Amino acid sequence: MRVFVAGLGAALACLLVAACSRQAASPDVDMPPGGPRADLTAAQKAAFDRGLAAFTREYAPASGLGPHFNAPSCATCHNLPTAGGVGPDSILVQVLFDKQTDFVGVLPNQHIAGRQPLPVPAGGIIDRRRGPPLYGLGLLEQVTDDEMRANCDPDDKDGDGVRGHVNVNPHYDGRPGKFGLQAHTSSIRDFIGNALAGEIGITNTVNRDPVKQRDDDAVPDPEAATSVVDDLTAYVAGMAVPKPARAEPEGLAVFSRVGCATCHKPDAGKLAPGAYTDLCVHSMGPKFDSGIMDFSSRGDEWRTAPLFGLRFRSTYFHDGRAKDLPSAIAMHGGESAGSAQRYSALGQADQQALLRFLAAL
């Protein structure tokens, strides 16, 4: 049982015009990330504040930590430049694919006193991943299933060589996944329930893996009340989206011209402007093949990363392998290889315009 957790036509031209208009309206200031959205009600703001406290809380064995875990708090792996941001390069979570049991999930690498490390099963595949930023997830959750499917073009009807598809978790609600690096989970709440159990060892009833709804430490289960998961959900969903530091219309035009916007769509849906993702999974080529099959997402297939707050990152991709933006662009393979090649063929002025655009997001 699974538990886890290009040719550009008139439509893209319209997309570009809309995105340019939105960027031009953005304030020419650096917006602080991680705070609450301005449209939260008083009750939502109160839940957001409780969720922030839960997100930064450090658990101990006496409060349910472990017995196996990766970190004592959510914020340990999502903290740059603020709580809710990307994780440090020094912390890479182990994701295990056990072909014998068809298990995909976190394999914690720490344990409380008196316990032994968890072994990698014979034939198991391990991939190490950095905690992604959580900014903008509340907007992504509002993208409809129909919008996601319309974004993907799995049969490549437009002939651009890009064949994205949705990843459906049949053990949950049967809906396309939005969250997780391979898009395995459809809701923030489910994602948080899974992460509490898998990453910190905090049992809860929202986590859908019955094996991890209980553990054998001395703390009664569930170790986190459902209300805690609800508050964490309110916090993650209520975080403000970092606005671009400045408008870069020339760079945006290059971004679209070379084909980046085919997958990094400026608007994922009507209620998710500025996301720069289609929320589909795409082949990134053999160099990105982890060997982990996560439902219908193959090892070389990854969800298009949203670009909210990109300027707050210093390394890129799921494992931080790219140390700067030019390297990140050049590493794109598979369905995105054409865009990387078109970027490489650009003149220096256009390349720099694109880099300035990305660095302002």
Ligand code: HEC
The other form holds:
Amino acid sequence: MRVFVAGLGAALACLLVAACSRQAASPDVDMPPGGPRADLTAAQKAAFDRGLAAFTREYAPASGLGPHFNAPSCATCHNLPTAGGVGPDSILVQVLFDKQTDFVGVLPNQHIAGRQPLPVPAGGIIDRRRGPPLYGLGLLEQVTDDEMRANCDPDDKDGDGVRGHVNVNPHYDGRPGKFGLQAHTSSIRDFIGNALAGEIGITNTVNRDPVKQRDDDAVPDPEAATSVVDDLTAYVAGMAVPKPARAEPEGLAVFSRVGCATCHKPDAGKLAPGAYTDLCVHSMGPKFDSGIMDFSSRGDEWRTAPLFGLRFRSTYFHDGRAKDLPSAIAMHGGESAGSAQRYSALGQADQQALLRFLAAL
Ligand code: HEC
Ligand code: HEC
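Structure of the form predicted together with the ligand (previous: the form predicted alone):
Let us now look at the entire complex, which starts with that chain.
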């Protein structure tokens, strides 16, 4: 599989793909996506570079891979069109809900030589998810807990049928979660500690699950130093927020008018302009029900997907089920069904304006 490191790889891809030259010529586009924010200090930039190297590093059994894992590197699942982007749709991660133990987490589907595949526990529920893009994620860390709570309307006080709520993880810090597709973790660093252990089998002491702090392969634990998790965090949190390719004020007005902006809030908080999310989890209807209860997020409840960098995705939703933007809108059910219906009742010109707005994000 090809992994494009931001910069060189994408520039090379643009030499091969004629379409890139048009995008690259536009003055206000961050191309390629996944580069560092302009305001990083020299020390933060150095940590960003080390983090990028750690992100693309391919682990082997001799360096701690496994014993059970999904992929040898972070970049295997977050790589399109550059490191930090969406994962290939051929790799879907199995998330397991074991009702008997209340466990929710990754069920790795690969193992090192001499081991057996992990069994699915009796009655266990499996949901399959595609690696989401990580560009600009640091922006969401700027949203305060109070802003998040104010964004959600759990009792539907305004009577518009939209009642998102925060997902609180009582085993961590008791703060509302922002990261993960059901918003189960409040910090990027905690998420990464878990991802290293859960996806690659690299033990570390940052994740708070004692089972993931030790494994029984031949490499002594912890297999990654805390500094590696810190560098990965500096990289993920330090990626620039993708800027829209162009302003589309007409389309934005339609987006607000039909109620998309109720959940995809242009500003998630004072320091998070252009996020297009409220960070709340919302019921998306029965077709989105995985049956997985993730803390206080039910199986049909998903975090409003941030829409910055949307043009760098090729398929949409947590499992990539929508292949283009009109179908993504049409599939919005549950609390979002009203806005999808209002969209479908629009005239052609307004629908096109809204689609142009989305395609430029
Ligand atoms: C096998 C594929 C795979 C690998 C390897 C992988 N991830 Fe992910 N990543 C995913 C999936 C799938 C999700 C969504 C998980 C969920 O919430 O259900 C995700 C979510 C994330 C998120 C949260 C995104 C958000 O929008 O909140 C971060 C941050 C992240 N990964 C970073 C990493 C890092 C760093 C590594 C390497 C240590 C890594 N991932 C390795 C598949 C992968
Ligand atoms: C009730 C809240 C809500 C409303 C209203 C809403 N959405 Fe969403 N939207 C979501 C959630 C939640 C997801 C993520 C679901 C998933 O990943 O399975 C999402 C995902 C998307 C995606 C896919 C993003 C990605 O990264 O895959 C697009 C595009 C989108 N919405 C556009 C719209 C548009 C356009 C409207 C208005 C017509 C709208 N949404 C109204 C909650 C909402």
